[in-house]
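In structure tokens, one chain follows: the form predicted on its own.
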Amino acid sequence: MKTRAKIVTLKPGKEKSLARRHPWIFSGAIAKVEGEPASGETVRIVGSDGGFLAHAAFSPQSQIRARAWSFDAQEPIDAAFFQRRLKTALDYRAAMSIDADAWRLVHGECDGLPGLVVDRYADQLVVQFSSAGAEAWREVIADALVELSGVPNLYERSDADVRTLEGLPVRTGPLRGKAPVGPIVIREHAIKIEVDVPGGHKTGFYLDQRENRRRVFEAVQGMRDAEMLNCFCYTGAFSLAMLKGGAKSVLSIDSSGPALQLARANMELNGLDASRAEWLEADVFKALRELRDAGRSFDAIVLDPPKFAPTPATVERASRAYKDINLLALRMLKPGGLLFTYSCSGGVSPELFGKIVAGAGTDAGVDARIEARLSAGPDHPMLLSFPEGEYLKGLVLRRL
């Protein structure tokens, strides 16, 4: 007997976002659910008129109650579907000219695979399942990744906070092959970086900033005797770009002692002069005020803070934090100096971020020219239908 499809019917007027191929269905848009689908199970999404809209993964505990896999009524969601989607994602990256041996292979919704992130660090794959749908196909996805990539070692970092919203437990460890023994050394342009896959942020490192670090490296090459500041430096990747580019000195600040320890190791790995680098374990907000009060000034400053606004409810508070650090940085920036400032908060749009930084400039009494608007690298694609994918945004400002 053929199993009856489980159906989610939307309220009148709530089908508009799906008609624009946005993959999320929120709980408030749903009129009824037929068939009692389990967590991660594929359901058929229909409009109030019964017309097909999408095949989606059901998530009974999340406010995002379902995430669309496909908008094609005739496309089955099976192992072959994931094989095709993963092959398309990997082929897309293979065609890129990425001057590195570490990059993102799968970028969630923007690769048609909601809740799935896969990064490659040299000969190690790292996967993160953050949705009920991706979790349900975990074993199928793992097998396909190893087969398609030719990389036998796949480590799982399913420890993002969003899993709790999906009703999923935290899980980390080797999923296929062996776990990495110690840090993995990757190459990014002319720089070597040690990555702690089991214990580092996200999947171990911030691959999305790769091209932006190259931009910093290139900018520094034209700045002689430059004194520079890197805030929220983590393991020092932007600091390495500054030092490799020829900065006279770089002060790097982070609140994590272990991260700074790895940053020092990265400096040694690249054969850089330790006398040109200062590493400060401190709260960045407090440290910036102390530097301002001491009359310090810099030729270039990088602000790459963590996610200040993890949800829309925290955007107002996050906006104040972004304004605070940008105001302090602009006041300490020398005339003609460069500020590289970023936000990775999905709830803060590029337009809002621009307004925040502009307000910081006004309050600081500083005039600056926008020299570039930045985003994640091409291996982190963005879809017109999914603006939430544009989480990383940045500005390059030159003080006048």
Given for the second form:
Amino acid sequence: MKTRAKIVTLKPGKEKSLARRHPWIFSGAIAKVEGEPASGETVRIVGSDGGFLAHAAFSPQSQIRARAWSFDAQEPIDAAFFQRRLKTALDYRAAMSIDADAWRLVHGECDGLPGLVVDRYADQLVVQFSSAGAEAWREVIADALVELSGVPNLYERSDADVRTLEGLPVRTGPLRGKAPVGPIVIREHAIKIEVDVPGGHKTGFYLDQRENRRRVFEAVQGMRDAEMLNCFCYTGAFSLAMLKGGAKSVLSIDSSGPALQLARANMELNGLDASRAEWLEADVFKALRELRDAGRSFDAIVLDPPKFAPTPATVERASRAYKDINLLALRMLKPGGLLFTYSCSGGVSPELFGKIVAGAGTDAGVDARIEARLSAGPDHPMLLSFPEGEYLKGLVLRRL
Ligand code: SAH
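Let's see the other form, the form predicted together with S-adenosyl-L-homocysteine (SAH), since the form predicted on its own is already up.
Below is the whole assembly, all chains and molecules, this chain first.
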């Protein structure tokens, strides 16, 4: 027998965000919870007048107490619902002409599936469940993913910090099919990259920068005898784009030894002359100062730091950190040189990021032309109703 969904009633005036189709319901917006819904249980969210607002997944411990699955009262949340949503997400990517064999198949809230991320690396799928709701439908989602994609191997990387906020344990390992044996080689336009699925960052790699790496590859072509710098290089994907594009030399910096080891392997995989690349295991803040003091300058610089502002409370400190590295980079850029600078902090809006970088230019005494404003690739969709999805932004600057 089908049981009726428990009802979660919002406080008066707290309906607005859901009415705008933003999927998060914060604990402070809730007036009353009927019974004790389990973690991930589907509940019915109603306004203070009792009117239907959404079907949502309940998360008893999280500040985001519920996440909406559907704003349609008639749409049941069952296996068929997940099959439909996943099919829509996969079909959307299939219609794109992505010049690579690795892309994001499901991008959480932006694909109508809060807390679910799925990446494809050649013949390996990697999934991350980071909300109580996604977790509750794990088996249904895993079956549907394998069936819809035709890829039998699905690895789970449910080890993001946010799981703790949802009261969920860390879990990694093969979920369907076989676990990868060693790194997986993917192709991204002109370059090949080894991805460490069980041990790498996130699901193993930063797919959101794919189109921006291609842009770097294209922009640096034709630069003669160019010396380039890649800060926060991880496994060297931007460095490879620079080297393939014709850089004379690239200095790459990251604080992670294992990432740099993979970066060196990636040089070899691409048949690139190892003498053109220098890999430095160091703190970028410190290394940039040392390079400045040594009087170094570069024809192109990439700054792709980690999320400096993981929460709203950290935005101010993060802004100072962004300004610091951008200031140092602009000073070390040769006239006519290019700076590719990014921020993946959701709390730092594109406008704020623009202001921070402009402030860095002023303090550095450097003027530059904005040649492009960038975001994540199209396989990381953005919704009008979910500004948090616009987390990655970047600028291409040419020093005048
Ligand atoms: N540009 C990369 C992704 C960068 S992710 C790509 O295209 O794949 C951010 C990287 O910054 C991680 O590899 C992390 O190890 C590194 N990192 C974080 N803090 C750092 C610091 N203070 N100094 C140097 N590297 C740092």
